[in-house]
Amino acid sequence: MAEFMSLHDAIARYVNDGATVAMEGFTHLIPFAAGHEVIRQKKRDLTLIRMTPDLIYDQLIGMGCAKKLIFSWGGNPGVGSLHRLRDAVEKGYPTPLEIHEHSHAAMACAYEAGAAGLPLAVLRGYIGSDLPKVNPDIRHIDCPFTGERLAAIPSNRPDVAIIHAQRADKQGNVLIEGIIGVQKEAVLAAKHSVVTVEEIVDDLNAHPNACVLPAWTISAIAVAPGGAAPSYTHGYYPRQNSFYKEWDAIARDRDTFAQWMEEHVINAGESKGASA
C-alpha cells in the first residue's frame, strides 16, 4: 500500500545502487524532481529504462548515475541531441554507458508484458531493421500455432518505477490526466514504485475513464509541486519551451554542464523545479 513520505526518503529507500529504474512520462509529467533527488543522493550503476530519454536522463547520465540505458529514442525534443548521453556513449565520460535500443512498439510491449508478469514480449517487428544486429536482446521465435516468425524481447520489469502525476487522495490512490504514456504499465511492472504529485486532495474527482492507480500498486507518494518542470503538468503549469532550447548549450560543454547542475540541482532543495 502507498506510504506518504518525503521525496528524499522515498528515493533513499527504493532506489539502490545497481538498481533498474524506469522514469516514465510522455511529453508531460516527466519526473524531474525525483530524478534530481536521485542525482543528489549520488546513486550509481543504475540501469535506466525509458521509452524516450530526454533531458532528465541526460542529466542522470552526465552526473555518472547510469551504467546502462534501455530505450527506444533519445534526444532533446524539437532541439537535437542529448550531449551528455553522446559523451558517455562515444567517449565513456563520465562513465561508459551500455545502450540497448528498441522500437517504440517493442518498448510498449515490454512494459505490458512486465505488467502481466511475463518474462518476454512477443510482437511483429524489426522486419528489415538493423537493430537486431546491435541489440542482443532482440531475438526471434516461431509461433507454435502458425509457424510465423516473430520478434521477442525481455519484458521490462524494473526494480522501481518513478512517475509524476497530478494528485493523490488521502487513501493513496493516484490520478493521471492528459496525455498518458506507459506510466500505468511501468508501475504495474515494477517491484516498487515512487509517485510524485502536485497535491494531496480529499477526492480525486476522477471521471469514469480516468487513469487511476490504486493505492495497492504504489510504494511511496511524495508531494512535489512543480515536480515535472520544465516539462508540463496538464491542468497545473505549461511546458518551459525556452529551457529545452537553453539546455542544448548547457549540455554541450562538460564544465558548463557541471556548473549548472551544481547550482540548480545539487545545491537545490527537492521542491525546486528544473528551470534555469
Given for the second form:
Amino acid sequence: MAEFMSLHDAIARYVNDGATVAMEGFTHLIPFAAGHEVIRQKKRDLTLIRMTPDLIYDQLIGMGCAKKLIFSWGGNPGVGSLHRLRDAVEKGYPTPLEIHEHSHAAMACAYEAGAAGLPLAVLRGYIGSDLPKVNPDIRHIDCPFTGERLAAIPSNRPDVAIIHAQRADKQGNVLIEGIIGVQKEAVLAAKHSVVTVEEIVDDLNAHPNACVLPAWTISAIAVAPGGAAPSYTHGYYPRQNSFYKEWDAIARDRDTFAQWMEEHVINAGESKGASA
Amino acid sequence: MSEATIARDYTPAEMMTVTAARALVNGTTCFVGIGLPSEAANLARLTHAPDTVLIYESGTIQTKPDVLPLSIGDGELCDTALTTVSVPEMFRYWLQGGHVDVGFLGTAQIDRYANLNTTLIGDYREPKVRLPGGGGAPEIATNSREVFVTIKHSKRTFVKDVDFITTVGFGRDGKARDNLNPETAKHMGKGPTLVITDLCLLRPDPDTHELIVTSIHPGVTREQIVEATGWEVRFADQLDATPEPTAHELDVLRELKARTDRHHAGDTAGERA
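Structure of the form predicted together with its partner chain (previous: the form predicted on its own):
Every component of the complex follows; first up is the chain already shown.
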C-alpha cells in the first residue's frame, strides 16, 4: 500500500546498492528529482534499466552510480550523444559500464512480460540485426504451433521502479496522462515502486479508461513539484528543449559536468533537485 | 539549362526534404523517425498529402504537430494526436500487428545493401565512436510494408559495409529477405525501397538489392555522387532528373521551420501547457 513519505526517505528505503532500478518515462515524465536523490545518496553498483537513458542516466552514470545499463536508445533526443554514457562505454570513466543493448520493441515487450509475471518476452524482432551477436540476452525460440523462429528476451523485473506522475489522491492512487510510455508496466513488473507526483488532490477525476495505478500497487509516493524537469509533465509544464541542447556542452567535459552536478544536484537539496 | 543562368534559391537540405516529402502518397500510414524523416513527413502532410497518418514511437497516433518536435515524445505530438497509446501497445499492436505502410528512418550510416548502422563505429567491445543505438528502427524496418531512408550523402555516411547492422536492409549479401520461413515472410515488409539524399535518389536493384542511383537532383553531377559514395555506385539505365522544389513547397517548409525555431527558442521563457 502506498505510503506517503519524503523523497529522501523513499529512495533511502527502496534503492539499495547493487539493486536493479528502472526509472521510466518515455521522453515525458522522466523522474529527474528522484534520480537526483539517488545521486545525492551516492548509491553504487546499480543495474539501470531504461528504454531511453536520456539525461537522467547520463547523470547517474557520470556520477558513478551504475555498473550495468540495459537500454534501447542512448542518445540526447534531437541533439546527439550522451557524453557521460559514451565516456563510460568508450573509456571506462568514471567506472566501466556493462551494457545490454536491445531495440525499443524488445524492451517494451520485456516490461510487459514482467508485468504479466512471465519469464520472457517473445516478439518478431531483431531479424537481420547484429544485436543478437553482442547481447547474450537476445535468443530465439520456435513457435510450437507454426514453427516460426521468434526472438525471446528475459522479462524486465526490477527491484524497484521509479516514475513521475501528474497527481495522486489522498488514498495514494496515481493518475498518469499524456505519453504514458511503459510506466504502468514498469511499476507492475517491479518488486517495489517509488512514484513522485506534482501534487496531491482530493479526487483524480479520471475517466473510465485512464491510466491509473491503484494505491496498493505502489510502495511509496513523494510529492515533487517540477520533478520531471527538464523533461515535462503534460498539463503542468513543457519540455525544456533548450536545456537538452545546453546539456551537450555541459556533459562533454568531465570537469564541467562534475561542477554542474555539484552546483545543481549535490548542493541543491531535495526541493530544488529538479532545477535545471 | 546551365548553372549560371538559373538562380536557384533553395539549399541541398531543402531539396532533400522536399523530395523525401513527395515520396509519401496521400493516405499513407507512416511510422516516423525523429529528425529529417519527421521534417519530411510533416511537410508532406502540409502540402500534397493532408490525409497521411503520422505515428511516432512514443505512442502518438495520427498526430498533426504544428511545430516539429525536438524529441520523439514532445508534448506537441500528444496534444495534436487522435489518440496516444502506451509504448508496448505501439510496438506490439500497431507496428508488429501490421498497420504501418511506410517506416521512415534516418541513420548514421547506410551501406550498399541498405543496412543501417546507428550503434557504433569500430569494434563493439572497443568502439571508436559509440552512437545512440537501435531505438525503434530494427523492428520498424522489418514490420513496415516498406521503408524509406533519408540521409545526407557523404563518404562517411555511405559506406560499402556498415561496421554493425543495427537495422537490416537486405543483409551482408543482399539476400536477408529471401527464403524466409513462410510464417515470417507473411509479416515481413519489402524493406528499403527508396533512399533520399541531398544529391540523388537510390533504389535497390530488383535482383541483387544493391542500391543504385535512379534520379539525380538539379545541378548535381554523377561525379559528385561517385565521390560521396563509399562503394562503386552504379547508375540506373533509365536515370531521372529529380524535379525542383516548387515555390509552395519551399514556403510551407520554411514557415514550418521558422515556427519550430520560434517555439523551441521560447520554451524556457515560462510557457506553460
